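In the form predicted on its own, a lone chain appears below as structure tokens.
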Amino acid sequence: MPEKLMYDAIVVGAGPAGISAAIVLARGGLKVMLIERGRFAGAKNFFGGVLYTHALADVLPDYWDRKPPFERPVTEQGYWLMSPDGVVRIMHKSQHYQKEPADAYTALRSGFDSWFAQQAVSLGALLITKTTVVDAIRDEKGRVIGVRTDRPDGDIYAPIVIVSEGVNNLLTQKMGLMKADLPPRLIALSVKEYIGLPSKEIETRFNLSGAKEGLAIDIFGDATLGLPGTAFLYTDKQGISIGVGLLLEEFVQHRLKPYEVLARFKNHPVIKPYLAGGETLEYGAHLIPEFGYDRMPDLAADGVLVAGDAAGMVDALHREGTNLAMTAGRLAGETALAAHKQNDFSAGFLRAYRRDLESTFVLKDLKQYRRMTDFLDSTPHFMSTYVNYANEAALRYFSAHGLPKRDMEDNIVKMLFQRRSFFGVARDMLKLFQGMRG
């Protein structure tokens, strides 16, 4: 019988969350084996989005010198309220979001994974691509000792195994910590699309000074045909990152089709010109976790944790996930250390995890907008209402030259109650706050 193949820690997933693990555990000097089940890491990922450099400088101080893959900083950023023929521009744009190197930047999964991956080999991580992890091994208490895969011979041993396998938790579930299946009101669909432009014509298109300066827009309204959804723009070095975002529950009941829906929102007035001669380079769809505090996984068991999408750490809201995927790494990853020192790979040792999470941004904005999908599932009607009278209300206020303002100011409030009653109205608002407010 050939020997057992023995690690201090297995990872599995090498994602932001898994990463971040894996780079804590080597640099702690555990012999730590990073499992990932696409040809190299980063190459199951189709993302054109904002990567924050905060988690990342926690995980990997020295991270500006090892040159990461990044394509713009993010110097401008904001919203636009979408109607059918128009646009409400919220942007910010100021002179702290020059710095280098920026708290934010576009960046590429596939490229960006795929360099994180190689840090955590050159701290002393063995990266093993192209393999699935297919179940737990168990020891006669129960409790997880190591993960069986889809190799010959493919059993590998640990004390400890890091769970980060993103939205398709099937490990997950396996292990116990999660019941069954996410229903289609909780997930997500991103259908995205990265279109090539010369770099002088994105900067040119979006008033851009040079490479130092990038953008990042999410896009409400139309955009998603006035259902609760998100699309996005973002500007990358020599192309365009853009996608619309939707929850499962919504393409089915509506019968949608995910590229029309894309198509759709190209062709927008607004978007159209800005998209004029570029190439569709790559075209893909994401699933997103969006089921929020109150239906997370449990993060510990007997010498497991979970962290990332695998555990719904995704703030849909404010377009923030790779952060609370990093950040959950890290302290996994230090509470798999702590575990060693002690010795003690017990639920109860192991729920330290929980308890650090608790104490940082990951679970407090978690569980502040815990009622956001369940907000925008009780009214789905607010994106289309509100956005909508937006625009009409700014093409009143800018066009109506020679009308008394007071009168005009009437016309804009009764606008607002000729598509809402005053109490349906203040229903919203109130239904609004208590999901901003947790």
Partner chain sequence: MHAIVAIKQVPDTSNVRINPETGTLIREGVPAIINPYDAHAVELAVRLKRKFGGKVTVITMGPPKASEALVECAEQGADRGILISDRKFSAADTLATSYVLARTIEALMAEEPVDLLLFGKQAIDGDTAQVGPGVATRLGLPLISYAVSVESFDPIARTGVVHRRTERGIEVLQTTLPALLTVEKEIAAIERAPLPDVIRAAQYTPEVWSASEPVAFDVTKIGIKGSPTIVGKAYTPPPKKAGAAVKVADKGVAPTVAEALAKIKIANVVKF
Second form
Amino acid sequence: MPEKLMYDAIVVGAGPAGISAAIVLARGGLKVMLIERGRFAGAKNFFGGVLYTHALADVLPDYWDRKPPFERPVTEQGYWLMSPDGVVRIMHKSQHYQKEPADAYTALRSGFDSWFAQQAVSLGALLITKTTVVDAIRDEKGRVIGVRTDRPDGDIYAPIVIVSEGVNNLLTQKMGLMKADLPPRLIALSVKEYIGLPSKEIETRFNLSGAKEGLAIDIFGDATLGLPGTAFLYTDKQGISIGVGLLLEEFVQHRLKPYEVLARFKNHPVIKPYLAGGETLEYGAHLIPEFGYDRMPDLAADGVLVAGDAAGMVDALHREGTNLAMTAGRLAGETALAAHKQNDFSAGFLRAYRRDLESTFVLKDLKQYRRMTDFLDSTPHFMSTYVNYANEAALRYFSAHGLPKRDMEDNIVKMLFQRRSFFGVARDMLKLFQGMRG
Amino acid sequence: MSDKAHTPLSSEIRATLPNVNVDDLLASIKYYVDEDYAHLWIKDQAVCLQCKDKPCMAFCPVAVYRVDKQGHTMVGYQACVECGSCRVGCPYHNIGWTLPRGGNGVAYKFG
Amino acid sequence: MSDTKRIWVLIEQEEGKAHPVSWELLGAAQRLSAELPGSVVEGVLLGDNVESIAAEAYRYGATKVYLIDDPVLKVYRNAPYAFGIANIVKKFTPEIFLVGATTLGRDLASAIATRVATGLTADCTELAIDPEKHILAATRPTFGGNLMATILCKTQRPQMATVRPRVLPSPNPAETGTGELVRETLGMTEDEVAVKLLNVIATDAGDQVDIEYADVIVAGGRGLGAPEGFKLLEELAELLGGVVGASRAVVDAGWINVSRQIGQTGKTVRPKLFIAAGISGAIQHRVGITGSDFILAINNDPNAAIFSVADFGIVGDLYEVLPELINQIKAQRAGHGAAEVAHA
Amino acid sequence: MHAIVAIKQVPDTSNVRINPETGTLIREGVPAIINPYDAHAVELAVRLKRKFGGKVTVITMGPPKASEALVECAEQGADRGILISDRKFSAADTLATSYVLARTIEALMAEEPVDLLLFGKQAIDGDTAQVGPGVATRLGLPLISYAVSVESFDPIARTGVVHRRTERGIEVLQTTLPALLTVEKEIAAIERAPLPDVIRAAQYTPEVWSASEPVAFDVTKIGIKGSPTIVGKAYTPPPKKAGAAVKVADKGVAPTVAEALAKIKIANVVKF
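Take the protein just shown as the form predicted on its own and give its structure as the form predicted together with the partner chain.
Below is the entire complex, every chain and molecule, led by the chain shown above.
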């Protein structure tokens, strides 16, 4: 029997949360093992495509000098409201976005996560890949004291385990931090294609002046068949990330095939020209945990902390997730460091993690938008009604019909109430307001 | 709240959905197939036989699930991208779902 | 004599029987010779008691055969064969040396090329003489068949290439042919050979579950409708000395073991003959079979994608077509004797 | 028992894309893997080590990135990894490669005796199957290519019996040791490595040998200078043209099948 494998801390999952935690722990001088089930960090990770640098800077202040493999800075962003045959664009471009490093970059996770994990390794973390954690190891009092992997002689021990396993949080559930899976109306399914195009083509088609400009667009309405969800289109260096996401419940209820919804979106007359001649280099799918603030798992137990998607730390409204994950991972790491100093790994001590999170945007935002999922769930027509309305209103507004402008404006307002009663609109707006205010 | 059935999708909208051969998309994905271990399985075929809608045939983004002539659900775990949709999406929780053994399964080239 | 450009061909033989690739190479050598002024086509033959094969080589166009006949060469082993040939290469300095890309040929050619320190292009599918440089331009597939590369060997001699069996046409032998037999000695004794052949276990291709190496694959897809359909495929495969393969769909269905799965999530195969029965031909399957020499597709859907890669397609019910295929092969068999994989 | 395994890191050819204009490989998004046959060679070496004791040394020639492949071999249980890496080696063909590997192996044999040299039967990028036989020839060692199983192996008596696949069947060959084997995948199924090996590998940094240290290679025999072959041109193969598709409904089943068989005969792929 080989010697018992002992570490100061174990981090399960080398995504943004886990790597951030590992960096903090390694920098704090602890012997930390970061376990990843993929062939390399990032192999299992898949997202729409925008990373925010503020959270990365908090974890790794010199990240820019370490040459992160970003795709393009986001120098123009906004929303497209798409009807079946048109689009209303609300885009924002500013000199502010030109500064380097930018606030946000498009990225591809396979490369980014590999790089990020390498930074943890360079700071002293031990990265173990191709190894799946299958269970927790507990002591006689039920406290978590390690994890069991799927390798021979695969038990590892540590006084603290940070679980950042991602949206399929089987370990979190096995550890008793969450009772059961959440229903499909609290989880979104996103599918994406990465479409290769020469950078020159991308720049011409999207009116970008070079590699230091990029676009991030969230698209509503017809892109998701008018169902509650979003589509997105982000420019990468030599490709376009394009995808659609809907609550899994919508796919279940309507028996929709995600790849057909995406293909339909790609064929939309507004979208198609942007993709012409491109080659699909990769297709993939991922769940997004839209648990909401009130349904998050417990974030701490004896010997355990949970961070990132595993804890539902996603702000779907603002397509944020990796930054919440990095911040939570960092705070989990800091809590684990403090626990080592105090030699106290009890749930009571570790709850400091949650308190720290409450004071950051992570839980503040999640709390604020706690009712957004409910809002979309109870207002499924929201997308189609208002997005189509915006398109038709724009059509009226921009077309000359020989009508006095005042009449045209009245018509536009009337059009809305033909689609939805006055009280219906009022109720929708109130709900939306509640959803936004929390 | 939302255990209610949604308003069905209008047939006009449904008609705008193109037919897609998902296998052509799968060709872009890199897999390391574990021939010795299927990480997905049907817990009880009898449950599937009684399931009329079979939503898994639709929502699985890589069409892991197909039905044979006898109505049994076939599981093509080799194409799984481990998203977890079937784990939470099966209305009867009839799909056994584990992670592939470390190093196996999907390995995104771009992500 | 030194300005005579010798184009050599290895006359590969085992158990006294010449491998047909040798004749294909003699045919190719004659075509190259026509483009290369002052060149002659000659054969190289090694073995024990194999002189009679030289006469055959003359009929296929060799003007001369260099023979090393020695008991040590009774069964093929790399060291004595490479040693013997390298010696005569050094002595007669051929310009070009062609070898069949068989297991034996590839094993041997590498060792010869190393001994005489020359360039060797493996597994070629096309040979030509570069019209300007008057050297061999050997073309081969690389990166899994995604790229073709033409390789040149500018300074070293001979210019060596192994060539895949059956990619070049098999010439018709002349009724009679004569040539000069040049006997050379091996200069190596059995004591000096470290490897001894203890036994040869004949493999029955039908038992060969490893479809990656099969010469004939009869594969079934969802069009079979039921697992029982594989019985028909097995019968046909057995008749052709091949093995049964499958598309992902039927493996998923549990109709057949995953070891038989062909395609992107299964195995890549390169059989001589691939019969696709009831396979729609999704690209993830097609990528696994494009290395096949001949694809026969049977599907009742005329729009099935499999037809886009098939050398011959039959649009029809496979339960009608397969039994007929079996019957006709049996009938032809009755006329022509036992089945054999060509040139194997 | 000391085995040396020579491996190669290759682009995964099942994911290769070619730029049709330049005829060059697009490396972006193409995973680099251990040549699959080589991984089985490593597995065989590790199994023999577990049985007889001793060590496994893995060598590879390639760019700095190829060091990853040696780390993977360490996971599988290899003890030592050597990356032979120098710009001077670039554009090497099989002759120049076999020279570098043979000299490296000689240097290692001078340090301690070696019982077995293992190579994959061929690399999936070039498919030449020439480097293993080339190294055996240079070292004057017995060669058994296309090995599928090791029936017996006796490092004390310095003899082994190996099965080799040929077109006519499985040859059972006895050889003296040290010998060089190029192996098929069946030689040893790859098992999941124990976690302690994976941990050791994650902390292991392979050695790097250059063109001059610790072995001084003859510069006329390495890289482009030592390579008699050059690539004249490279192009993407034209897409295969689909053959005719004949409808049974039009011609009847027997004539259609007869036509198919005739086509197969003309193609000369199998005889009936």
